[in-house]
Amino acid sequence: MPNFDTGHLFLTTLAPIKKGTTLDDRGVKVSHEQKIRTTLAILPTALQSPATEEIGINSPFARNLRTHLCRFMVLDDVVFNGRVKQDAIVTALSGEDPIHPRPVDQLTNSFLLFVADIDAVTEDGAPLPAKLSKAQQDEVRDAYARRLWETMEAEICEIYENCEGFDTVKDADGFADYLRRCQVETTMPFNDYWLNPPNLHQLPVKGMAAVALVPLLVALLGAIGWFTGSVPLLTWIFGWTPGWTFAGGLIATALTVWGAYAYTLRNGEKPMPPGEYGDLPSVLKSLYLQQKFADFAVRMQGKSNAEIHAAFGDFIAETQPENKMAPTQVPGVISIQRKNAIFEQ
């Protein structure tokens, strides 16, 4: 199960949208699809550009501090790329006219797509795990869930009340359990939040196709035994039979093949180490620490080394490395050069 990987869930959900009409908050009467574009229209984002933060208003996601990066995207309908293209002969041969149209894939309803890269803890600024179990990885998207409801509840209901089975949610712990219905499986995660190479969980491939490699052999012995009489040195040593040989390798074989597939993908479902600092409250602090230090390196210019060290005890009494938490880069602005962007404890 890959929603769990370098120390973060990779949440993905897809919410089914009612079908039908609405009021929009003017009385107008609207689709729940066009509803949920119009408030996501309105929904604040971060302070990220000269026009948001000339609005003034930061993201209700800002409330949290384990989302990295989240997003939320209206999918209306499946993506048809065109028929697929059919041999001619293949197609006389079946006696298919290709005047007719195929069937097309159709969504019976709009989904709303909500994906969230997230700390995998269920407190802000806990560190991150490397290994979470499936029930684990659960208690962490409920426990993000509910921090959502608890922070910005108005928006969440403003949004999924378009969407169908939101209506009997009334508490954090409906929300949670709403997100669980609608979660869908990450397959393939990635993040690169790694300072060093991480070691990654190796497949042994050479050894894999090695120990593949014997029962195909043995088949390809029984196999050559049809035509000579006898296998080589298996019917000397053990007194096998060409067809028994040929069939009990190639059986093996097939068994061998099914087990390197099985062991490969729970290889590759094997979460990857987090980064040292990869949680957000670390990279908000790093950024804090980034800005922080240059101004210093500047000051510091032609000081002797007594100011150096004077000057830098200051430096981290007043930037405090080791509490990530506190004072920091607040989330959702440009930089610590904004108006109240720096969180003191």
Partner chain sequence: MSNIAGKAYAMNVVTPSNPKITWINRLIFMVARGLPQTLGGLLGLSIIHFARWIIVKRDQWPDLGQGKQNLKNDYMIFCSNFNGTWDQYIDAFSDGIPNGLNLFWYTATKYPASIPITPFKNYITYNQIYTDYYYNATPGAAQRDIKNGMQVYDTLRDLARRHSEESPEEFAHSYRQALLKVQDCMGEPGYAPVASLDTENADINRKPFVRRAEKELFARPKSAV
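Okay, that was the form predicted in complex with its partner chain. Show me the form predicted on its own next.
Left out here are the partners and the other molecules; the chain alone remains.
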């Protein structure tokens, strides 16, 4: 389930960019691809550097509490990684001329790529799930698309109006359906919010080896009996036929190894568990508390124990550590010292 892992949904969409031309803000005729590149170039990023802080306009994705990371990109074509490596001797014997080019994959159209790492929830602040069915993942994706439409409809329309099929999108449900049609499978999700090593789905290696060893021993016994002309005692008691035992043992061993291989693949496909505080509201709250506590520690230098005790009570009352939704740091900033960087409920 690569689209879902660690309680997050890893969304990847590809929207085909229209061919032909349109007018930009100056009334100059440009291609849709150029228009979308210009729009993305001036789309505000998060306030995460001195340069972006000077601009003072936060990313529109900071208007929701589900987006951890996201990226837009225009994909012109796929990258050619060179010829498929093969044995030089085999190539020479086959008569293939390695100078002749092979067929190369190419896109027939430019695409707008949108990828996002989001909390796999339908309500801001809800606990991250450990498991989600395919239908539940679709529900999370649709809820996120509707949230984007509610918070950044103007930016979405300005970007996607240059893409095929977006002309029929008129509301949040329409945008959710559009992203559904553009979604492709995410094959390499990434997450690093664990405070402690996660409880991964370990393979029962010893148990699997023991299960595989039994039919192998049976096959080995059959082989010994077959090559030595049978084991007299077993033949006398059970009418044992070593040839059939050897064959049956081999088949059972092959089936057992195949079963272990399939089980290993299925085990690897299981989503890893969510981090204890891996949802975006918890991450923002931890950043808020970290900075508040650092300031508190500085202020308490030289104070008496009684003064620190009393002040710490005020600190708890002010920061409300148990309430991850507020007060907290707003998304898209790196310091609560900045203007409008704290969300008060």
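For the two forms, the rigid core is made up of the largest set of C-alpha atoms that agree within 1.5 Å on superposition. Source: prediction; values computed, not measured. Positions refer to the first chain, counted from 1.
*Asks:* Using the core for the fit, does the CA position of residue 185 change by 2 Å or more between the two forms?
*Replies:* The answer is no, as the C-alpha of residue 185 shifts between the two forms by less than 2 Å after core alignment.
*Asks:* Taking the rigid core as reference, does residue 144 move its C-alpha 2 Å or further between the two forms?
*Replies:* No, the C-alpha moves less than 2 Å.
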